[in-house]
Structure formats: structure tokens, C-alpha cells
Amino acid sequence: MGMITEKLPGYIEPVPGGSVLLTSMDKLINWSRSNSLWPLTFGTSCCAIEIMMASGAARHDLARFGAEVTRPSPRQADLLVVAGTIVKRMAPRLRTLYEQMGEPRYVMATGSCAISGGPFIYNSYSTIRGADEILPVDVYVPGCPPRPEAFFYGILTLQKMIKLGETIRKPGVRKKPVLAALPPGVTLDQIQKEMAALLEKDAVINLDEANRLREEWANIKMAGNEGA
């Protein structure tokens, strides 16, 4: 099997008897890293079964993207895929696994729970509201759960980030790609203020309304017992 030189970063100059590839060490090493991601076999909840196992099955082949070499040890992996809910008891262990991974290391947050806490951000004291509170996330893959196609798009985005971002001279410093643009006239500060106002609104409980609902449910239950 020969090497497909058209995919290599750089400029190919034809010469008599062959050709010469002109490139830099940064581009060549980043190109190699992007096509040899080794994910860590770690999942916290349902997204690990929904997308990670489905993505590694026969219908969706991770080997086409060079990311099928999963490793059970963090010292042999460079990609941490956070799939599922993160509770406060799990957060220190997850951070330990990340710190045991060798550089360069990357993190993907897949699913609503890993990105923002999912449906557990309300009336729950044990759920971490996003993996970015404990880990430096590079790529976010939204969904509940995301489709395998969305997971593959996240892999391709991460590969693009590796090829264009981190360099040998500045390890750990890389540019994150923009996955989605904000609508015209909408700023990030406005979104954060709206989210804060929504959380404060949901955090206030009207005791009179709660007592009224409790009495209604009690009456409905009593009527059901009498009918039975």
C-alpha cells in the first residue's frame, strides 16, 4: 500500500525520477497526530452506550478516521471523550484520568449532560453543570444522545483543530474552531444574562402555590383510592 501524497500538508515539486515534498515539521507532526487519535475507553452514563458503542460498530466505522485504537489506560490515550452525566463524586476521578494522559491531550464533551448538565441542572445538587468546569474541553458535540454522525463530525472538527492549531514550539496552545456563529445582534453576554435570569427564576419557589398543588394531588389520590 502506497502513501497518498496528495493528502500530506505541504507543496509537492515534481523532479526527474519522482517528486520532492516541501513542508514543515509542525505541519507534518500535526497531520500525523490528527490521523492517529487514541480515545480512552471511559463513559460516565448512557451516551457511552448510545454513541460511543454505536460509533465503533460495523455500520459506523471509527477506523476510517484513525480513531479506533481505544485504550483502557489513560497513559496510552490522548483523547478523552466525556459521554454522559458527571456527578460530583465522579469529577475528581475524571480529573485524575485527564492528568494521567500524556501531552498532547484532547477532550470532547458529547451530549447535553456533558456539555451543560442536561436535564439534571434543575433541582439537582449532585450534577456538574458541564465538563468544562473541571476539564479544558476542545470540542462540543450537542445532542441527547448525539447521533454517530454528529460524533464523527466532532472527530473531524478535532482533527482540523489539531492540524491548524497546536505547534511544537508552543505545546498545549491550540486554536479552537468555531462550530456555530451567533445570530446578528446577539452577544454572548446577553445569552449568559438570560440564562442567569432563568436559573434565578426557577430557583424561587412559591410556597402558597406549592401547598395548593400538594392539596390538589392529595385530593386526586384520595378520589382514586375511593373509586378503586
Given for the second form:
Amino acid sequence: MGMITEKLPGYIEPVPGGSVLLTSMDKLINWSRSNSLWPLTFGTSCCAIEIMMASGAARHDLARFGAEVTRPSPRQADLLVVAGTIVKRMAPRLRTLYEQMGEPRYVMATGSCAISGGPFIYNSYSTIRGADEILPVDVYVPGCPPRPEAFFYGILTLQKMIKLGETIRKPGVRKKPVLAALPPGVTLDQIQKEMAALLEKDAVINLDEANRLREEWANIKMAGNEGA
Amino acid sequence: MDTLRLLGAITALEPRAKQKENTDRAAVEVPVDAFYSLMGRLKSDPQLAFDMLYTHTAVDWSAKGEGPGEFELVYQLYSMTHGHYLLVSTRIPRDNPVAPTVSPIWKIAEWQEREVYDMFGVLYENHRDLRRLFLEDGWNGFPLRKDYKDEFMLERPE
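Next, give the form predicted together with its partner chain, keeping in mind that what was shown is the form predicted alone.
Next comes the full complex, and the chain you just saw is listed first.
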């Protein structure tokens, strides 16, 4: 097998009586996976109102991205949306739900509480400080709670990640998508210099200019008084 | 019954009941030894007929360096027959938090008092089944007390 499986973007599927060479299958599989995400209905607090009700309802319509089939059973779902605060007693149950989902499975942490514990990060006896303490999180959606638009951006990012990512040969290995990149021909140094010049211009007061402006204002005021 | 007549009727029942100030509904505070008999009469009196205890909670009135402090037990009552509300509160010392249970009067108090026991460690005398309600059975301490600390908790940096 060696050379073909290492170099070609294909996969040799052994079947009884020989084998079949599959090419471009990863692309097709990832495309179909990314457009038919089935989320698990798992809402533990107020984020669930935005994520499950507002996003799924007619105005925003999650079905546009093929992710509207929310499942009440983890065995039928492949996207776990952690929508809300996770407390100590819920954490083992959440982990169980994650383990029960079939591979490949994806996790989105939506809202401040699922990202870091949010307002409950200090002096709380019960709140877990972020879903990533118990689960491998793929996409974070900030907000308190995030608007449906933010949630959709998260879904689109996840779709991008799925399309880029996993291959049949290396299951479980995912590439994180590049969301923002420098335009061609621009370097980081140029941007930093430009920013420094702008900041300096804003922070420095030109006394001559200020005096000139003050005189100008005084003239305008005098002219106004004469006119009256 | 409106607030003024309600307060008048309660003062007639229990002269030691003090009216609480700056409240939007009728609210009284009674000493703990007069508390249980007043609660029984609030329910049985046909003019008052407080047949529903809809909330029971506690407040931890303690400050750093000011002695042990007190717990204030707060009971919110409602009358289905007359449609009026009443807040009754009583204070118990924080270092010996023992209070009479009102579960013989309102059955629901059994669980509400279990919750207050769970969070504040208030001990209700003659309660039928005083166990923790929300937290695990092996939990140490009472997390809504102001001096509560554990190793999981993250202190806010100054």
C-alpha cells in the first residue's frame, strides 16, 4: 500500500476479494458532515433561549445552515452546544452525554459562562469555570448571551473547520480555520508603525495649533456680538 | 384586607410584632419565642387565612469584626381566600442557629426549610427529615454563609 496511501489524496478501502481506491472522498464527506450538523438540545440556562429558541425560530432560522434538527438523544447528535452555566453536579452528566455521542463529534461553548464561568468565576462554590475544563471545545461564541447572529458565526466557523479538517486517514485530527489574515502585500511592521503614528498624533497636543484655533473662535464670537 | 388593617390585626394577635419600615407590602418582625404561635394563628384566623407559604429564605446579617451576627429567617405568606400578602421575619443568633419548624402548619415548609438548612445551616427543631436538598450529602459547610470558603472557590484578586 505504502506509497499510494501516503502521497495520494485518496484512501484504499479493503473489500472482500480486493480493494477499492477512493479519491476526493474526504472532501465529499466533510462537505456533507458540515452541512448536516445535528445539535444536541442541551441548555442549562439563559443562553438556551437565544441558541435553541431564537436561533431555531422562523426569524433567524437555523435551517438555513442545515443544523436545525436538534436531537434530544446524544446518540443521534454530533454537535454539543453548551448553552449556559455548568455547575459541579451537572459536569459529570455533561461528560457522559459527550461520551455517548457518536464520532465525529463537535463541541461549541456559547456564552460567558460556558467559556470561563462568566459572572460566577469568583467566590462561587458551584460553577465550573468553563466548559473546556471537562470537554474538548472546538468553537467559542462570546456573549452574555450571544445573539443568534453570533451563534451563526460560530456555526459557520465550525463548518469551515469541518471542511478544512479531518481526513479519513487521520480521524480526530482537526485543523483550526484561519478566520482573519493580513491582506497580501501588507506586513505586521507596517500596521504597527501606522498605529503608533496615529496614537502619537492623538495623544500629542500642538500648542500653536490650539492657540490659532482659540483666536479663530474668539473672532467668530466677536463677529457674532457685533452682528447682534 | 389592605396593609394598614392587616398590620392592625396582626398587632392585635401579637403585640410584640414590629412593623418593618420601607416595604411595599405588609411586613412584620417578631421575636423567635412568639414566632410559632403567631404563624399558627395567621393560618387559622378566618379574617387573615394565610393558607400559602410561597417562599422561605434566610439572610446572613454578619460583618467582619462585629461579633457572630444573626440570621434573619424570612417567610412570605399569601392568602388564597382574601388575596393579601404578608412578610414575617424573625432573627436567630448565628452561633446557635435553632428555629422552630413551621412544617406542621404548611406542609411545603418541609422542603423550603431543607433548602435553608442546606445553604445556611439553620437547624429546625422537630423537623421530620432535615437533610440536604441540593448539595451532595457529604458536603462540608454551608455555602451561602458569608464566611464560607472551600478549595474549589476562586478568590477575587484585589
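Given the structure is predicted, the values throughout are model-derived calculations rather than measurements. If you superpose the two forms and keep the largest set of C-alpha atoms that fall within 1.5 Å, you have the rigid core. Numbering follows the first chain given and starts at 1.
Large Cα move at Asp189 between the two forms, threshold 2 Å, rigid core: Comparing the forms between the two forms, which are aligned on their rigid core, Asp189 does shift its C-alpha by 2 Å or more.
Core superposition between the two forms, C-alpha change of Ala57 at least 2 Å: No; Ala57 is a residue whose C-alpha shifts by less than 2 Å between the two forms when the cores are overlaid.
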